[in-house]
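Coming up is one lone chain in structure tokens, specifically the form predicted alone.
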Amino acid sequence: MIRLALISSSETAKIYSGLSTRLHRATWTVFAPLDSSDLSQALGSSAKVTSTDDLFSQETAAFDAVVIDADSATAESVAKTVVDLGKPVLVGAISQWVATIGEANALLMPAHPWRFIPSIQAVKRSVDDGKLGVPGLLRIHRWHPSSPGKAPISERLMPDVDLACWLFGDTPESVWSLQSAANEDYLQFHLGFTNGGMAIIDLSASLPSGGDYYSLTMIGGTGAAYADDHHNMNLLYSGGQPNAIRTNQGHIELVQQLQEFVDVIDGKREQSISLADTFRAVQVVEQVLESANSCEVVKREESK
């Protein structure tokens, strides 16, 4: 049984707590909050400490591996400490700082939960199995309501940049971005790949309050595949007015990512996401932002 420590906000911990019964050969044993919220319901009956400092000074014998769900600055400082302890760590919001760690004595797995969404995995299988022919056009929409606490633009770009590189199996040779002067929360960018394929992706954080919208379409030479976040509505009738219940997948992408982390620690499989994947996506995100600022095409160094 792999004993997991979680480092996150208390609200995020409630999500992870609900996943515990869906993990095989793993259990949460300790939680270190990144805020001062009430911890009583944060991670079930797991032990709780008041800070990450206490986690590393008092509870290192209580866990085998660490899951970090935090902003990039926090993730950097905490993940380095975990690596120094020689314990496996699953961490999101990592950037080029990982390159400074060098040869780590423990597993350091980057978190890319968007790759574990079942509908997107189905698209990837269609590409890998040759069912779509040569990938030609990837179209992604990711639109969210306006929020004062939204993540930095670089972190919001990361998922779809990574998905584009993953689905094409390549690094784009050219990047062009368009950002509206009237709406700085809308960004469209184009990624050109060496096989002639292109990804056209738009990101918005200015929808009216309410639901968001996501869709992904990959068009190849002989077929197309589609994934979205549309939820089915089930009709419930028990007398009186009928109700429509919106279904969801219960954070299955987090479950599958955590299970892979546990399986890699156990030696039951190879990890599907490498630090090189994250480095590549980070570099392309930088090019997207560079192009948005310069209003010019940015080419990969070896393509210039």
Second form
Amino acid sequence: MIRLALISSSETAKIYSGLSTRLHRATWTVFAPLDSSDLSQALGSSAKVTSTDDLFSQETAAFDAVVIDADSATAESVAKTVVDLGKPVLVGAISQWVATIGEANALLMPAHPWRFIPSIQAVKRSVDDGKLGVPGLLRIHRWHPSSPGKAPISERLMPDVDLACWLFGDTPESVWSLQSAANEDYLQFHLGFTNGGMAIIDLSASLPSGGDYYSLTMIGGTGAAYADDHHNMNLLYSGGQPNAIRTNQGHIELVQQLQEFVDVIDGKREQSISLADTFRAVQVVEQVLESANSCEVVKREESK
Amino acid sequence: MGGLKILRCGVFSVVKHDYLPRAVAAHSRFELVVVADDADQPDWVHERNQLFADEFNVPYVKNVAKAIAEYDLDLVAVSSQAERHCDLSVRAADEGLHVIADKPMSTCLSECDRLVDAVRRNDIKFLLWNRNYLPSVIQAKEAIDSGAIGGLQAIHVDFYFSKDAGPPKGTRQGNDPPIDWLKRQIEAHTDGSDGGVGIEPLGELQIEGIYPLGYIHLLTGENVHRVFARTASHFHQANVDNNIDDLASVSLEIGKGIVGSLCIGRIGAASHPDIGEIKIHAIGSKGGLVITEARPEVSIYYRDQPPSEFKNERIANENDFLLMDDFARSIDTDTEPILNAQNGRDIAATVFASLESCKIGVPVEVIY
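Instead of the form predicted alone shown above, give the structure for the form predicted together with its partner chain, please.
All chains and molecules follow, beginning with the one already shown.
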């Protein structure tokens, strides 16, 4: 049984707590909250609650591996400490600092939970199995509600940039971005892959408070896949026009990701996401932002 | 008809989309009186024209000028090879006849400009065939016009058309000659997989781009100023052999600061259970809108259902009737139809700019 420590906000801890019975060969033993909420029961009564400093100075014997779900700055400092301890770590919000991580003496698995979403997994399988043929066009719409506490644009771009590179199995040779003068929370970008492959993605964080929207279409040479929230809406009648309500898919992506982390530690499977994947996505995100700022097409170095 | 005149229509060639003259014939304000074409057209053109004329029990005249002189026409419906659309339209306009023309408007922008001039000079009405009266498109228009999502900031159209187009990409053997575009289009007429009929090979952006760009024009009321595009010959050997696209993505910078995009492709029959995934996404200052263009539809499944039969059928689709209604109103009231010559020309300019952008790899300004 692998003993896991969690470093996250208290709200996030509640989500991870709900996953504990679905994990195989792992259990939460320590929780280091990043805020001051009372979370003595957050990860179950058996988990110790301590500060991040105490976790690393006094509780190192209480855990075998660490899961970090935090903002980029916190993730960077905490992840480096865990790596120095020689313990495996699953960490999200990796951004430019990925380049500063040297040869780690322990497993460092970057968290890309978007890859583990059931619909995305199904699309990826259909690509890998050759059902769709050669990928030709990836179209993504990702719209979030407006929120004062939203993540920086570079973090919000990461999932779809990574998905594009992952699904095409390549780094784009050209990047073109388009901003909206009327909406600072809108960005559209256009990725060109070798052999004519293309991805066009728009990201918005300006919907009214409430639900978000996601749609991914992958068009291949012999087939196509459509993962679209629009297809998964039910109707609620409560007077007036009916409301569309999306079928809840829970947090399966987090379960799948955690289980892979555990399985990799156990030696039961290969790590599917590498730091090189993260590094590639970070670089493309930088190119997307560079194109948005310069209003120029950004070309990959070797394709210039 | 309450005293309203029945408008007499000549069909100037009907080699591909006979839905256009059929829509004219189906509307009570119009009647087909003659099919006409130039005598020097090849036999296959005359055969198709004759077939249509026979079905509607009207004469087929192999002389356009003679048909205009002898049949007291009010308008013409042009559904010829793509490269002849503008020329036939200009010849009709110069005789004072109103014109309904099939898409694409032309294979070159100078021809579009010539047509715009002729329409203006002769003060006639011109309608470029479009899908702007589909029920979902009307709904999108109503939602945006009502302010339901606030001021429009971004609009995206996906237009994936799930038809085959002959042999798949990669099937040509070493000694096989490249597929001849026109020959393939002529042969494909029997199964309806022809598209872009004419001598000049046309990609999907040129053939079908009018439809999604027509939606964008309708919903924004603005022109596209600049484009960035990528295209590929991804599916069909005929497109590879003729160096034309069957898949394209275009970023659009539109008037009033609106941004947009267009994805379009003839993605093959296997890639969708029906005619294709066609959607409109719009973001406004107060919300967003997601529209499936095919709705409303009804699903019908049954044993031994032919694979080529769509399992989801569009219903309540009155696009053709409403286009003809729109055109009759335009003529009666001397107002502009829903997609006039200038609109069509501006959309064609967007398409040509997109093709240029793809070629040179940078954004391209649309020429006005």
